[in-house]
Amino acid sequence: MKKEIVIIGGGPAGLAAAVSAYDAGVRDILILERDETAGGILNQCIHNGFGLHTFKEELTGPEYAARYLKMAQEREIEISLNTMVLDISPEKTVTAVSPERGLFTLEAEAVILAMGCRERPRGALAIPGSRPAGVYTAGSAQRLVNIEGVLPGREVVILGSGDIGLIMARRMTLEGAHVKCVAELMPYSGGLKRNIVQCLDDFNIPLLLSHTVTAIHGKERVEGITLAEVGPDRMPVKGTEEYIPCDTLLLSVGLLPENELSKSAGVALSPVTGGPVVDETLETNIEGVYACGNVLHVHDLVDNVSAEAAKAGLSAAAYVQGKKTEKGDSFRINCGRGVRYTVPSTVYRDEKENVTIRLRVDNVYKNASLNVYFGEEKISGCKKNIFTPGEMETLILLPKQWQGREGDLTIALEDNA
């Protein structure tokens, strides 16, 4: 079977990309979603805070997902649920399986990767101890509470201060559990400032920076954990160990873009983000294969996911319609001081539209400027009181800023005088 655009993933990125491609004139679109419902992780995110940028109002996760699902249904975009994609070839042949169709293949003119991300598990942390019940990733606990109606535990410690961990500290508290603390390995939180305030400060939950769990105690069920301070080398400091009794440990220790399928297709991945390397059209190194959302890099706001996915949908539509501009010379976007990564990493000089650059810093910087240079020439910059790794930064690059200039672009943080 042939399809013009096949989208892998029916979460917020996949739905937004499909709607955008449809509105650009492509009608032969198929979304492949492995779950029994579309909407992705938003279906279990029942807290509010979504949609302020996209819809100019505050929505819960399911409400936000429902908005995009309704848009897709109004356009009669085909969504194949309970469908697991097994392989994507470099020639854009998609192999999938579902209860209704069995094993089948699709020949796509363009593929949009929108598989989202997954949580880093306990096994990646190498925490000493046995394997008792009561150790969950924060996302798993969120599904248990919000979808299954099950409270995982009563006395809770959370390791990691990512947004999901912060949100689950509040959620567990509201359901009657006692969250003893949130411990964070780094000297700064990995979550949004608003979540620290609304989920921890408002409920008097301690945030212990530069701390980690060094042991899990218990055989059948978690009985407690050992918490210790860490030094600048992120290694436990001897003599700072403290035993904390608890029956549940939630892990919020990072999200990883889900790119096993991308690897099978031969997509080049960034060693920093774990997501595909893309140009300003969000095209990967394989022609006609695009990436967007958390499979590309982990976002802090779903509104940014939708905006990025809309760009991927437009680019894929232009590709299948033969409107894609031939690529000529390009310039790289280099990461200077304090910048961990940028998306995209290259821009073609023939591009005639504004380019949105999203990036994260590698530490906390106070009273600093994020400056953009072509060679030695500064072309733009923005000042802020504080830059943190938990908050994604967005820059808009105008064509006039690169037209007629040679060399590459560099983005760097500099201290304000």
Contents of the next structure:
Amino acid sequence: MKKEIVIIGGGPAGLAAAVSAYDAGVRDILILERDETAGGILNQCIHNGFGLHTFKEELTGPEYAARYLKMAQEREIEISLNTMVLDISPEKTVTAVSPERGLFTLEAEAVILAMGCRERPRGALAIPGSRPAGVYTAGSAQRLVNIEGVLPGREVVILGSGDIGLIMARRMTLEGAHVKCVAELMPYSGGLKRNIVQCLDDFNIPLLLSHTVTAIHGKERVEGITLAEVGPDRMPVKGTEEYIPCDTLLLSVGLLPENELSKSAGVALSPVTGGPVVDETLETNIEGVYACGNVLHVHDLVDNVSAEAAKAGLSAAAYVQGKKTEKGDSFRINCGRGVRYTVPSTVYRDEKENVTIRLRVDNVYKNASLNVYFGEEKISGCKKNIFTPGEMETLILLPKQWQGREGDLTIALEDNA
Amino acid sequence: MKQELTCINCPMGCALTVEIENGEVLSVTGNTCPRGDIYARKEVTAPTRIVTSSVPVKGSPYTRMVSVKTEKDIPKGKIFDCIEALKGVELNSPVHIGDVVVTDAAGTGVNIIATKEA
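If the one shown is the form predicted alone, what is the structure of the form predicted together with its partner chain?
Below is the whole assembly, all chains and molecules, this chain first.
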């Protein structure tokens, strides 16, 4: 079967991309979602704080998802649930399987990758010890508590201070568990400041920076963990080990864009983000294949996901409608001091629209500026009291800023005088 | 007296400075929107929070649990009382977003409402 736009994933990115492609005039759109409901991870993020930018009000995750689902339903956009995509070919043939349709293939004119991300599991951490029950990723615990209605443990230690870990520290506490501490390897938290205030400080849960778990104890079930301080080299400091009895260890140690399908399509991935390399239209190196949301790079706010996905939807629509102009010369966006990555990483000089650049910094910087250069010439700057790796920064580039200028763009953090 | 706060209204987490004298807020600085000003004044006098949780639902084709929230922010000291008020609550499908699950939770005058269709 032929389809104009096939969207892989029905979470916030997939839904927003579908809505914007529809509003740009495309009608032949299909969303493939592996879960039994659309909305993605928002369904288990029952806390508030979503949608202040998009809807100008504070919503919970399920409410935010419901808004976008309603928009998709009003437009009668087809969503195929319980559908697992098995393969995407470089020719944009999508192979999927579902209980209703069995194994089937779709010939897509354009594909939007919106598969989201996965949590880094215990196996990727190399913590010594046996393999007892009671070690969960924070997101698995979140699903157990909020969707299945099961509390996975009573005496809890959380390793990693990513947002899901912080949110789960509060959630487990409210459900009657005792969260002993949150240990963070780095000297700063990877989570949002507001979550440290309202998830840890409110409940007197200690955040131990520069600490890690060096052993997991217990045979059938976790009985305890060994916690140790780490030095500047992030290695445990001898003599600081402490045994903490607990029955559960939650891991909130990073998210990884889920790009197995992108790889099979021949999409080039960035070694820094783990997501596709894209230009300002969010097109990958494969013509007609676009990426948005957490599969592209891990976002802090769903509002940013929605905005980015809407752009991918517009670009895919322009592509299938033949409105896309031939791409000419482009310039690169180089990461200067303190900038870990930017999305996009290239911009076509013929681009007529403003370009939104999303980026993350590589450390905590106080009283600094994010400056944009063409060669030696500074074209813009943004001053802030604090930059942290946990928060995504957004810069807008105007066509007049690159028109008539030669060479590549560099974004760098510089200390304020 | 000056007090440093992190605004929790949205994920920007603005660093706020509140100037207080004799229990009166003289000024709030560091906020980027009016919500920050309101938050800071409340946080140093009578802090409030929105409480979210989930409760079981019977007969829903989509889900076993329905997520819920306090309709408005409630006094911070009443968080656990609101959670207690949800104990034993079980809903029957259909449930719609905005349906009242508990009225006047823990004497706060604030209802707890559903945030998911079930």
